[in-house]
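Single chain ahead, by itself, as C-alpha cells, in the form predicted on its own.
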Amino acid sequence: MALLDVSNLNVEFPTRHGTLHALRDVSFTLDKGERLGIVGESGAGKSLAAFAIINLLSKPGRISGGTITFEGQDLTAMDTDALRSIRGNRISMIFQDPMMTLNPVLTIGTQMVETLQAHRRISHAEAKRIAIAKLREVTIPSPEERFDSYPHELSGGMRQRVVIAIALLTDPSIIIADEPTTALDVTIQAEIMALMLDLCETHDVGLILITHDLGVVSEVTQRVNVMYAGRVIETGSTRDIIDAPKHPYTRGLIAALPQQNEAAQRLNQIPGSMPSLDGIPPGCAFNPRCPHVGERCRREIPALRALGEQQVACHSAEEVAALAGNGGSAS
C-alpha cells in the first residue's frame, strides 16, 4: 500500500457565475522516502492539488470528489481535530516565501517550541533541545544563538533552512514543498536543493516537490507528474519524462530550459498562455497551443492512458513520441 494515494481528486470554486473546476480527476501516489515532482505552469493547478492534500484550501474552494488515502486513512472524510493532528505533524508543508510562514514579532526559537508543544506532550527544556538540533541537521550556524534570533535577522537562505527545519521537527512521513527555492538567488537555491534530497534520504521522508523548474526536478525527485489546467497530462519516472517527453507540452517545458539553447540563441517558448479556469476550450485544454492538434483534440479531452513506461493524455502521443527518438524540434 502506498504511503499516499491520492485517486480522482477534483476540487472546485463556486461563485455567482457558476462552478469552476480547478481540479479534475487528478490522480496519484507516493511511497515512503520517494521524491515526485508536480510541475507545470502558473495556473496549471500544481499547488492546489497539494493544498487540497491538508485541506488549507481557500473558501469558498472544496473537495468536490475523490479519495485522499494517507497511511491507510481518508484524509477527505476526516473532521478538522483529526486533520490537524496529521498537518504539520505526519504531513509537513514548505512554502516558497519564509517570511509568509515564520511570525515576525517571535524568535526562531520560540516558534519551534510552539510548533513541537502542539503536536507533543514534552517540556520546554526538550523542545528547545530538539529544535537546536534541527537547527544544526540543516547546517545553522551557531544554532543555539539563532535560537533566540528574530526572521529578521536571517538572511534569505537562512530563513528557508529554518522553515525546513521546522517542517522536519514531527518527524514527518511526507514533506510537500511548494517552490521552495523561488524567492533566493541560484546559490542558495541549489545548496537549500541539496540539503533537502541529503535530508529526505536520511530520515527516509516522502518528498512532493511542487515546481515549474525542470531542472530542479531532474536533479532531485524520483517521478513526476506534469499537470495543465488542472488535470495530469503526463506522468512516468523523471529520467522518461525528461529523455522521452510523450506530451507536446511537456516537450515544450523542456525546450524552454536555458540549458537547450545556444548562447546567444533566443530561448524557446510555448505560445500562447494557460487558460483560465472560466477560459478552458472545449476538448484538450492545451489545443490552442499545441503544434500537433487535430480536430479530435478540440472536441475530445483525451484520457490518461499508457505508453511504455509513462502514462500521458494526448490523442497524438505516439507521434510526439517518435519526433523524441528521432530528437526532432519540440515547437
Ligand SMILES: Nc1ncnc2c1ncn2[C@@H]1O[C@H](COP(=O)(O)OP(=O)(O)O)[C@@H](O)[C@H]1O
Second form
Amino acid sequence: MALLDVSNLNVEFPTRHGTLHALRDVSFTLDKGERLGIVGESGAGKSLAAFAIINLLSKPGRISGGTITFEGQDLTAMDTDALRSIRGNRISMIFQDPMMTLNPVLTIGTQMVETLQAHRRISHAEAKRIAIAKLREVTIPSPEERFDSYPHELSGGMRQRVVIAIALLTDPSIIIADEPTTALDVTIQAEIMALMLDLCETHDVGLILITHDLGVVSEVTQRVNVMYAGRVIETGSTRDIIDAPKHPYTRGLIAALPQQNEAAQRLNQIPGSMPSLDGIPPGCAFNPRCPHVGERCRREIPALRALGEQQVACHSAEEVAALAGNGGSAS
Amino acid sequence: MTGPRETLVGITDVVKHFAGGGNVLKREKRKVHAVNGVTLAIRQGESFCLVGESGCGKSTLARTVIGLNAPTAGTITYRGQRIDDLTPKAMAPYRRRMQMVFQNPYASLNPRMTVQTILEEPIRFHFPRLSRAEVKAKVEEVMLSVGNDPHWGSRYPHEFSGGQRQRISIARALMVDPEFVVADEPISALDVSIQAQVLNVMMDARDQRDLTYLFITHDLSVVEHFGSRVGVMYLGTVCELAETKALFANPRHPYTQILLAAIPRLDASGFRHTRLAGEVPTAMDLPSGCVFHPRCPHANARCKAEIPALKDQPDGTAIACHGIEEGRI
Ligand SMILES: Nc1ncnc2c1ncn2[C@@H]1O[C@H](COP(=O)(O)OP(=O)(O)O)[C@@H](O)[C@H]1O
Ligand SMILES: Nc1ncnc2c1ncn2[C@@H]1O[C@H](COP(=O)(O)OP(=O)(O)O)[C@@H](O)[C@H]1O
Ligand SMILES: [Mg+2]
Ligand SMILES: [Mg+2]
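Moving on from the form predicted on its own, please list the structure of the form predicted in complex with this ligand.
Now the full complex is given, and it begins with the chain already shown.
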C-alpha cells in the first residue's frame, strides 16, 4: 500500500458566476521515501493539489470529491484536531516564501522549540538540542548562534534552510515543497535542492516537489505528474516522461525549452496560453493549442490511461508516442 | 555608417552608487555600490547578454546606459558620441534610438490607456509629422510583426495575459524604429511555453530590423540560446566577458563555473556545483579586493587585498581573476 494515495480528488470554488472546478479527478500515489514532482504552468492547480492534501485550501475552496489516504486513514474524513496532528508533524510543508512559515517577531530557536513541543512531550533543553542538530544538518553556519537570530537577520537562502530544518523537526514521512527555490538565485537553488535531495534520502522522507521548472524536476524527482488546467494529463517516471513524453502538451513544453533548441534558432513554441478556469473549452482542455487535435478532442475529455510505462490523458497519445525521440519538434 | 562589428554603445569605467541604504533609525547612511567600474563595448548588431544573480547591478547598469540614471562616474557613448552628460533636449534623438522593455508587463503598461494610445504615444512624440493614417498603419504593422491581433487597440492592458502584454510592450518599443533595445528580464515573469513565444518575437525583430540588444537575464539557458556575447556580473563588476559559445564550452572565472554548474538540466546532469562558502555579500558591504573572494574556492591573500582588472585573454575572452592571471586556476 502506498504511503499516500490521492484518488479522484476534486476541488471547487463556488463563485457568484457559478462553480469553478479547480481540480478534476486528480489521482496519484507516493511511496515511502519517494520523490514526486508536480509540474505545470501557473494556474494549473499544482498548489491546490498539495494544499488539499493537508486541508489548507483557502476559502471558499473545498474538496468536492475523492479520497486522500495517508498511512491508511482518509484525511478528507478527518476532523480539524486529528488533521492538526498530521499537518506540520507527519506531513510538513515548505512554501516559496519562507516567511509563510517563519514568524518575524520570534527567534528561530523559539519557533523550533514551539513546533517540537506542540507535537511531542519534551523538555525545552531537549527541544533545543534537537533544533540545533537540525540547523547543523541543513548546513547553517554556527547553529548555536543562529538559534537566537530573528528571520530578518538571515538571507533568503538561509531562511529557506531554516524552514527545511523546521520541516524536518518532527521526523515527518512526507515533505510537500511548493516552489521552494523559485525566488532564489540559481546557485542558492542548486545548493538547497542538493541539500533537500540528501536529507530526503538519509531520512527516507517522501517528497512532493511542486515546480514549474522541468530541469529541477529532472534533477530531483523519480516520478512526475504533469498538470494542465486542473487535471493530471501525464504521469510516470520522470526519466520516461522527459525522454519520451506522450502528451502533446508535455512534448510541446519540453520542446520549447532553450536547452532543447539549436542556439539562435526560433524556439519550438506552443501557440496560445492555458485557459483560465472559467474558460476551459469542451473536450480536452489543451485542444485549441494542440498540433494533434482531432474532432474527438473537441468533444470528449480524454481519461488518464496507461500507455507503456506511463499514463497519459490524450486521444492521440499513440501518435505522439511514435514521434518521441525524433528531434523533439512539437509543431 | 557604422560597420557590423563596430561599437554601438560604449560603457567606460561606469560607477553607480546610491545614497541612503542602511538603517534609517540608526541614521547610518551607507552607500549602495550597485555598479563598480564596468567597461564594455556593445557592438552593432549583436545580442549582448548580461547575466548574474539578483542585486548584482544588471538593471542599474542598463538604466544608466539608456540615461534613466546618471552614472556616478564614467561615460556612456552612442556611436562614439558621449550621451551621459546631455541635456534632455540633446538626449531626445537618442531616446528614440534606444528603447527599453521591462520585466513586469503588468507594471510597465499604463492601465488607464488603451493599447492603441499606448502604441501611438511614442510615435506621435518622436514623429510628430506623421499623419493619422500613417500612425494607424504603423501600429497595425508592428502589432502583426509581434504576433498580436492588430484589432486589440481599443482594449486595455488588464484584458490581456502576461505573454500578450509583454508582446504589447515589445511592440511599443519597436514603434519608433529603435536601433538598440535594452530588455531587462523580459521573459522572467512568464510561463515556459509563453517564454518561447516572446523570445521568438524578439529574435524575429532582431532579424527583420537589424536590432542590437542588451539582454538582461538571470537564466543562463536563455543566454546560451539568445546571446552572441555575454558579460557575467557579480556584485557590480564584470568578472568574465566572452562569446556565448566560448563561455558555455569553457567557463573560466570561478564564479562563471559555479553559475553554469548550478543550472538544472533536463538530463539531470546539473547541480555538479562546488559548494560556495559563506553568505552572499550585498552591495552595501562590498568585500575588499576581488568581490567574489569570500565565496571563491581559490581565493588567497592577494584576492582579499587587490581588485582584479578585467584582462583580455589570448582566446578573445576577458577575465577579472588573479588566480587565472597567475596560472593557478
Ligand atoms: N481562492 C480561490 N478562488 C478562486 N479560484 C482560485 C482560488 N485559489 C486558487 N484558485 C484558482 O485555482 C487554479 C489553480 O491554482 P493553483 O493551484 O494556485 O495553481 P498553481 O499552483 O499551479 O500555479 C487557478 O486557476 C487559480 O486561479
Ligand atoms: N534606486 C536605488 N536606490 C538604492 N539602491 C538601489 C537602487 N536601485 C538599485 N539599488 C541597489 O543596487 C544593487 C543592484 O541592484 P539592481 O541593479 O537592481 O540589480 P539586478 O538588476 O542585478 O538584480 C542592489 O543592491 C539594489 O538594492
Ligand atoms: Mg502555485
Ligand atoms: Mg534587475
